[in-house]
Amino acid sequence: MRDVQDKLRATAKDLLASGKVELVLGFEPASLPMRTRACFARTADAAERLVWNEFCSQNLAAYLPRLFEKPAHIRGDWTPPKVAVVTKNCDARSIIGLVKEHQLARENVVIIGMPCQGMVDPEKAAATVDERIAQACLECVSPSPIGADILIEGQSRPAAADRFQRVKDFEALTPAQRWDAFVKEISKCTRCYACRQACPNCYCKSCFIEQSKPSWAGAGDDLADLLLFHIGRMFHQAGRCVECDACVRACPMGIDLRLFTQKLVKDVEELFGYVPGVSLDDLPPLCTFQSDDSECFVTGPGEE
């Protein structure tokens, strides 16, 4: 990769240097190996921290959000930044999101797409090479950037065939099994938000689970409020969730939250076809409604 990191850097330094950005948001060495943590590079001296290889993971998309936000102490206008963000095309899709959400501005932002060869898992990092490759790059079947501003030349993963097929597995089981499954899962959990932090589409400045007028959950680790946290966090991503794995990497208790996002991510695109981030013209389904949508939600599949 260290072809496509040379032109990488080469492009940031380009881009900022000629002032058509005030920043780039890409991916420089953590302390820990096989690691990386963002890189905000302001200057072309700065872009040469920038780094591309297996360890650039984390969805920067859920930075935009606070970047794009008006400081406090700034009264009268404001202009925003100008931001390129290095993106695989999971993360770019993100930011498609939040344009769409109203969360930034197209205009704003510069993205850079990235060619990838998939994440590596560093818990898997010691398996052969297609045993390590993070899940959610095994099952991806958009690696190649799409509808980048600045396209990185270089190889990229071939795509998945089929990147349901743990899903279907999941939904053979009866519900009384599908329930266990979730309960045995989501019981792992200690509330500690890494989820909800690493995710691009939990934007909120007042997350729900946190709301005391009306309280909706207590704040200890009670089973219920667990359940109700994870059903409430996971249902905000049906039309959003882009699997881009950034609630899995973050969790430090190894929840297999992609399992259950996924199985929304099937659905939406069967009830809806509907594939977030993808367009910028597409209404994802949760903001519109069409007098002939399947409603096969409200009662169950067959029952209409």
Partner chain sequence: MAQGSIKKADLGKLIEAVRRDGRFFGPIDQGDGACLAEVTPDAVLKLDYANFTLPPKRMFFPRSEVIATHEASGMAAVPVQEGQVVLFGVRPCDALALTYLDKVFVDKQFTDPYYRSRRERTLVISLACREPAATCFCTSVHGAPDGRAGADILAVEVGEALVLESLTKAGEAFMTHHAKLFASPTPAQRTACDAQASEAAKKVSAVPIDGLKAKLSGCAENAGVWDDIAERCLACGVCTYLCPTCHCFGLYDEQVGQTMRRVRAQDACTFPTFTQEASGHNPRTRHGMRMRQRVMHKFCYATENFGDIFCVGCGRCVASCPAHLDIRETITEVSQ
Second form
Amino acid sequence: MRDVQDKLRATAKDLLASGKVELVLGFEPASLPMRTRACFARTADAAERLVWNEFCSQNLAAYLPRLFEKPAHIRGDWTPPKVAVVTKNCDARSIIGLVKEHQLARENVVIIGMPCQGMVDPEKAAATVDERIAQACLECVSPSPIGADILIEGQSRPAAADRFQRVKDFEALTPAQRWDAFVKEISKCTRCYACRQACPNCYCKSCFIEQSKPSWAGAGDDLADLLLFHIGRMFHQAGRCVECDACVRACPMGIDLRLFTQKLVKDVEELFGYVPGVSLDDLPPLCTFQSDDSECFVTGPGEE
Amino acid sequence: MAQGSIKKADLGKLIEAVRRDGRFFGPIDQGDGACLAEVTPDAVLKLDYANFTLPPKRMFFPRSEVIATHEASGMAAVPVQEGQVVLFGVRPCDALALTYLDKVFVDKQFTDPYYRSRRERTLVISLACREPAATCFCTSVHGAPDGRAGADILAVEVGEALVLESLTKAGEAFMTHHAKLFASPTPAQRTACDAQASEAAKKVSAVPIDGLKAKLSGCAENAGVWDDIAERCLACGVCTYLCPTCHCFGLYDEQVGQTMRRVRAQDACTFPTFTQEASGHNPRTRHGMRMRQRVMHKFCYATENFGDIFCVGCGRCVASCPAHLDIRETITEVSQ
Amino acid sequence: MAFLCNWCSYAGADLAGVSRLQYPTHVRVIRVPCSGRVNPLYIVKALQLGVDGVLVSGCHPGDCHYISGNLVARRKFALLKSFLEYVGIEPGRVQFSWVSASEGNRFADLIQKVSDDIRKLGPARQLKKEAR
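Starting from the form predicted alone shown above, please give the structure in the form predicted together with its partner chain.
And the full complex, kicking off with our chain again.
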């Protein structure tokens, strides 16, 4: 992993020194052990701070939309910056998703694809090497970087075979059991919106939950409002979610959001054959249709 | 001042006695570490925790509460609740935070009836820290692993026993009321208490706080340092909702069925909507301004208004920040 | 609560009415320009406000006044229904159908069926916000 980090630093320095990009967005050590945080490297010297290890779990794509938003205090013309981003494959897919939804221009981002061995779940950090990998990484079906502009060579972890086992197990429960489990998770919510802010594909400038004319939900932590917020937010990620687990990591209350967001991923894949963030050529699944899309959910009055 | 010791194994008896005429909240493992929750007869107390994820301020100033309702008969304030509550296992930093909240909510001029009522009928038993977390910095901000401010009784774990010391009249009355459950602490136990506290204090990280206020006062909104720090911030509300002293709130009117109700809900200065005006104008245009507001409120405005830094060094904002920002680093960075 | 598209299902309801067809009366119709106009949040919000069931009905696939509104909506609703049932909302609370302007009978039958289904489930409490 050390040589991968060296290659990354060399690449970043080269990009910055040659003026190909103004900013390299990567990882640097955070104040606590076994944690990294975003590094905004704007000079070749600053690129020395970049690290690459098994704690680079944050999805840096979450910072991108605001970098390409014209600052409010600037009047007149403004040229968006050129930014290179250090990415795992899931992060790169988030970026493709953002490009597809016109949040940034593809030519303004340089995707640096890193080989990914899976990131460590801090909760499990004390466990043995194999067992401390985060659940999301264990279930990752495409750890190797694809579609990157610059590829840092190295070994990635093997792709997982089946990632939906937990969803299938959950589907097998009765509706009442599922509802109890859902309510148990969501009632932990303290409504800090960390899931939304950490999610790279939650880029709305004004979230539905904060709209007030009219308002969708009350401002407090009434369970009915929490449920509405989470159902709404998760559903908005249908066809966008790349299973990077940013929301799960961000949640201070340990809500198992993944169990629910993954259902949407699974449905989108099964019903529409769509995998988010892989290609720029296909349309987002909810912007298009096929004449033979599933009708199995439609109520026909004559049926029983 | 009353003192007493009780075996950890006998805590159940104390809980049972308290539950006869009130409610008892203590550290309970609910699957994700210890959580301050109501103790029921079959619950098992968990004492080996650094701190709760959510601060105990929620017991006095909840995330949201209905304060008034409006029905056909007119508008009515929601009456304050009654009944004794005992909180056990509050960490000294969080107890200290309660004294700061007191200054805000039980002011000479304005008193919050809901907060005051909860404070008056709640007995706080704090539990001294033996193993501070890597994120703790209480000793830099007027706290200590065995800090006494804000609690009615301080409990210290010594081996298989808890040594209790009352700090207020209410605490003393509680100890007297349950006197038959307590033994007299031995001198060895008392020495152990002090030794543990100084040992724990050594493990707490230090933050340069001296002269911070003067430096902050000179740190204008357009100083680049705020934007540099805020660049990494994801602008969620984890730090504010998990903070034991953050107390900003909003009032919201909402309709539920045939009832209009007025809800008071905690707000967070890290959200752009915090300062957004009805016209749509927002005086805090950049996230750096919001970052500055949070730091300034805690370390500058609070000292001006209340004479205290509104940070108790519990480290929640450090431990739970999804972007791994660290208030200790922020302070250091700003004061340079 | 029934969200009916202006061009087909609402006209279908109209036809059921002028044809003097009998169907349950406790349906509250909201006319929308197209089934594609129905934001999934409308459905969740309706349940929060205390309705016992939601029906969305539009033109048959291929007959949309706006060419493809209902076809895009079909994808959205397929996902939404599956997701709501996954988190444990009782199956039958939220239903989708197609009724054309000429199908007064189908509309009456549909309302009868949806109404029966919801009656069997009883009052909806899961997402409802209670005044307490």
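Think of the rigid core as the biggest set of C-alphas that the two forms share within 1.5 Å after superposition. Since we're looking at a predicted model, the values are computed, not measured. Positions refer to the first chain, counted from 1.
Comparing the forms between these two forms, the C-alpha position of residue 18 differs by less than 2 angstroms, with the core used for superposition.
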